[in-house]
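The form predicted on its own is given below as one chain in structure tokens.
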Amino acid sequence: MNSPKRIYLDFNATAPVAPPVMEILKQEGWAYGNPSSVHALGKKARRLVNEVREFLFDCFGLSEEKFNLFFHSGATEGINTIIKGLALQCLKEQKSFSFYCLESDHSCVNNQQEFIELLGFSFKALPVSRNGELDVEAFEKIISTDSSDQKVLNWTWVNNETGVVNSLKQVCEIKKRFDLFVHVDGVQAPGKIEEWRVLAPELDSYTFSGHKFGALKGSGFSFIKENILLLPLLNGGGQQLGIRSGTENTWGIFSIKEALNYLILNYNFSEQSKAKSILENKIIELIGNRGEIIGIANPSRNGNTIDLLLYGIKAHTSAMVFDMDGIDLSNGSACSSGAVIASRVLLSMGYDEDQAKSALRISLSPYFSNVEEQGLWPNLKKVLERLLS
């Protein structure tokens, strides 16, 4: 997955296009018709879309009788469709609504606050521990006093910065105790945890993004229980049961199937996580007391993410050094108009602003192995020694 001259370690941001997807793009005469058209090419495109739908239900073990599935442009659109759609449905029905998420959730979740409060509803971002864990007891105290008609919890399965895994079993237990709608942000699960295909059917909705596992950018999909009403984010021709109007992205949709098939056949969580642990231990030994790995004390972490904090070295500086040495990784904070912004995720975990501006995220391929680790380490070591000297 690496080019001859560069080493790519930013798989949580986006994955290279999977080999079978590249092969599809080279083919001639591929179905380019509108899936809503009644002519032969339109019907062929519709058959392909339906094949992918059947594949996804089978892949994730969900029932077509209990869940609807809709395709979209990716996680940001999918999550906005579900959260805003549920809130607007409550507004339409003159019902009360409250929304809960973790402070460490993705920005497309946390940034729902203005919209939800504009509708006159309640938004609550829940604090997490130094290891990225939700204080379940504190949350249950809050929600036990919530009398809203509709209570929605966003549950991030795998955190995109730290790799901390929030188990579905845990949120299922929470749902049993309270009358909650639970949406699962599953974006960072495929190719990063062993149980990425094991969805809990008792939860209400799931969202995935294609480019995170090798499908084309601009493609994603969400499952949502078939009895759930929501107002659509996009109005138009009523495609996809009216949940998401607009012509389906046939190429993107078909790339989802090919990329997931490739992942199923080639992903080895045990090999990935062992190789990551070896790499992580070498980093810890090298940096000593001059840094730390975020969330390392949490027993539930994924197989590909190392969130490295180097004390006193701003991430934009260290990321630039790695970049100049041919290594692509991500600084844990976001950049806007040239100004470095502290990582909201690290701030939510109790790190101070300087520390939250100093984290580097190394996110490895689903196919990372001991062989790759042995080839990668000398390059990482050389840059780390330079930064720490």
Ligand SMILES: Cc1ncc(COP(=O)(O)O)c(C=O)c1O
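Positions refer to the first chain, counted from 1. Note that this is a predicted model, so its numbers are computed, not measured. In this text, rigid core is short for the largest set of C-alphas that superpose within 1.5 Å between two forms. Compared with the form predicted together with this ligand:
With the core superposed, G375 shows a C-alpha displacement of at least 2 Å between these two forms.
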Contents of the next structure:
Amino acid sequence: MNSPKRIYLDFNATAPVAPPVMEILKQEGWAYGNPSSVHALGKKARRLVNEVREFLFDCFGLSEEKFNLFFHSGATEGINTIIKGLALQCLKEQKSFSFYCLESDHSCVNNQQEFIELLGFSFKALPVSRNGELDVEAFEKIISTDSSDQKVLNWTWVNNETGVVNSLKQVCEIKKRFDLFVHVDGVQAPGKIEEWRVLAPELDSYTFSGHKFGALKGSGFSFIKENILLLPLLNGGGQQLGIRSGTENTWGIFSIKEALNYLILNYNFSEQSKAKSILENKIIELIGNRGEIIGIANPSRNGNTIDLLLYGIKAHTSAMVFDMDGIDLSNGSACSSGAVIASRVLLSMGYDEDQAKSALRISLSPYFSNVEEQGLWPNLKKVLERLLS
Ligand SMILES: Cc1ncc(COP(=O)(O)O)c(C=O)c1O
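Let me have the form predicted together with this ligand next, following on from the form predicted on its own.
Complete assembly follows, chain above in first position.
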């Protein structure tokens, strides 16, 4: 029996596999060799991996002379490899280390605290404003008194819950004034902002997750400046310059290229953001003073995310109602066990516990261009009216 068609509005959590990736999955016996093997199948797999490497340097405009690229299982692994690797390298060289991030960063960044402090180093999560922005002056005051040998800042390009965009230009300015290593969490950029391919070569590293833009789950990649030493997290056969040992995931890696190519050909930011604004205005008109859209006053938001706070209605309940009506969206305040916890992102922006338990995240497809498509608005409206009645 066919299940009724669902409306998927959870693209910041993950994206469906892109059509050209589906096509390679259908090919029998496709490049299953180990890229490190010396025989023909191994060499074929190596060629494919190298093809993707070249493609990625080209796609993001970075130079192979200045950056190393390594593949991994996704941003959680990539970010852990870089942050922990830098900290451990400092420990090895008996240097001091301090780490900065925003309180609103993803938990794979914020949860580095225990490890970093265990090594005897400093960890600081910086507060953000009601609009999700860093107080740069306050940060500069802190950083200017920090005498650590290695200072690392994680910069989340696009926030996964609110869609707030932290510009690379801004962090380049910060880097210019202070001697900082900057890692950019670029996970939520592809298919969500116009300039997703425009990386700043002066920043030190970037991480992306394949499944967020239509590649296979368990695939991701990071760029890191070629002269940076990291103590590897995974010791093994020394693949990928020893940064990330283990047999490369050829299918996952190749799917990254296919999915990004598809995005390059089909993503239209201005159509997406125009349609998002229409949807947002309809929502605002409907909810009136019974809720708000988080970060709406911030002119720097992405093209696909609407973080909707419905006053007094726990997101746990509202997300369930949407689910029963065939709409998949995200409840920013649920933890993996399903318990209702307040959204750390909203708390960091100064919302109270109750409010931080009441936000729903609508995240739209890169190809979203019409609010009536698939009956999206009529269905969304119906559920919102029911919740607010
Ligand atoms: C901004 C951001 N960083 C990092 C991650 C972690 O990515 P993954 O779960 O693919 O490892 C996510 C996932 O939602 C994210 O949105």
